[in-house]
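What follows is one chain in structure tokens, specifically the form predicted on its own.
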Amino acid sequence: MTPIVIIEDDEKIRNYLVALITGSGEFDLKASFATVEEAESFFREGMGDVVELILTDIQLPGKSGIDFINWLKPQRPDIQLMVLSIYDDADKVFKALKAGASGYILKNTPALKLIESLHELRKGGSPMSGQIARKVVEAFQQSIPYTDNKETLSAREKEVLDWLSKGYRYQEIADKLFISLETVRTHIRNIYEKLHAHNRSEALRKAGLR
């Protein structure tokens, strides 16, 4: 069974988690704590050396769950930590993930789904509640805007690409556009580079012309 530790200050929720996890018959609950300070002492004294998974709340008396992740992860990069919280704001989510949490689920997660998330965490996955995953995706989209490589082509390069899509040869394109054959070749090299293509077929496909 997989050794696990719980950090949760709400006694009712902590008792529920203890019963759920031990009752699953698949996890070996080594300890449960109400504070980060208690958990830190447990690990400092070497009693947590075999622990593989940690389920922790964020808002705790004294140090926060994120403080604990920041403290433990550099010492135990092998350990997998998952946040169980009522908070779904992006700031807490990203602070937890940046600190080293591998998963983030909400406290309203059904019991079966929580156990499934622990299985996923154990297997190296990153379980997240649906609305948490959506926030991660939205933040990623906002920070790295999508760029259509085709839009980086110049007007002339688009003309050349259009003639290519119609099956014209280099010399025929040069005649159509009243430019030299070498200029056509230069445009095509630039097109390939901008579209990250290696040949005509790939360039046309990436430009949506085939």
Partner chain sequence: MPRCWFLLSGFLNLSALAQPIVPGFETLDVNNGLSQNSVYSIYQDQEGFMWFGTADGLNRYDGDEIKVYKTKTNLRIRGNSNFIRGRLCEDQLHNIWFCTETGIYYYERQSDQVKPGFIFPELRSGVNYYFLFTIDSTQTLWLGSRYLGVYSWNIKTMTWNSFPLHPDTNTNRVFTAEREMMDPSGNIWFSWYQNDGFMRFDIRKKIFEHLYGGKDYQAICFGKGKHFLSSEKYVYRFDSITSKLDSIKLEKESRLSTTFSLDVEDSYGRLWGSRSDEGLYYYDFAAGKMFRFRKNYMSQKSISSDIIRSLFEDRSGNLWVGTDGGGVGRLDLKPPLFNIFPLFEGQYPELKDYFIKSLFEDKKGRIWFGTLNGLHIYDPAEGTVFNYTHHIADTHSLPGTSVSVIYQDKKGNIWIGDNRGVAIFNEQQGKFIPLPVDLSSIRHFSGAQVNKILELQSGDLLVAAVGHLLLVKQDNKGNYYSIDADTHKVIPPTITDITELDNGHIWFVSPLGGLYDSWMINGSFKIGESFFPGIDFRSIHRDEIDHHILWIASGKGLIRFDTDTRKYALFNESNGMANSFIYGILEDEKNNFWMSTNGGLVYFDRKWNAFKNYTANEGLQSNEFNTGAFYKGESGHFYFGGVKGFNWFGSFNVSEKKKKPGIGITSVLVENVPYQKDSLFFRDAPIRLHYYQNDLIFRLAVFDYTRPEANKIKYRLEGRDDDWVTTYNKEIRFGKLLPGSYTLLITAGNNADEWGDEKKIAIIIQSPFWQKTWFYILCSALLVGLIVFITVNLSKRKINGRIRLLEKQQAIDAERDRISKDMHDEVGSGLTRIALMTELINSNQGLDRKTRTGVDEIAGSARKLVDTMSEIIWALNPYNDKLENLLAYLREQTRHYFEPFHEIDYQIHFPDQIPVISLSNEQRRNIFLVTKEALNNALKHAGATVISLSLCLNGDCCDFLVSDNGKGIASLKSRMGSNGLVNMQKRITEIGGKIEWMERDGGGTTVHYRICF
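Give me the form predicted in complex with its partner chain now, not the form predicted on its own.
No partners, no molecules, just the chain.
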């Protein structure tokens, strides 16, 4: 059972999610918060040390979900953060992904699918839509000079990204590149990590520390 916490300000939806997750029997809901501040104090007190997965909304009163990710990720790089979104609107989601989220879940998703998605997420990051893929490509194009390999995409990864941005699905890409679906997923996970690293170093550069 995976320890998880939720941050969602809408009470009805939060209750729904709480019910859904605890009801699934596969996730151990440690806490649920309506605000980022509550979640922050939870983690500061050390209560969140065991947590492995966090599900957070982006638009929250007070600090936003992205702020939470920015705050938490450096402390707990191992935690997988997922973002709750109404639409798979690339702009908002991409920001969260850049900050450190591993994926996103549509609020709209039917209950059964939601749990499934959570599992998939744990395995290989959330499916990257074409729009997001395009944004990832762009982010890497605005590369900082003197970056190390940890932040630059490999040729294969670039290829995968390219197909993704055209709208191809994971299976189609796997077929095209003669690799397995699992390999595709791995590539995408790596891409996410590189995206996080890239984002971090860009933040550092902007702060004048690189």
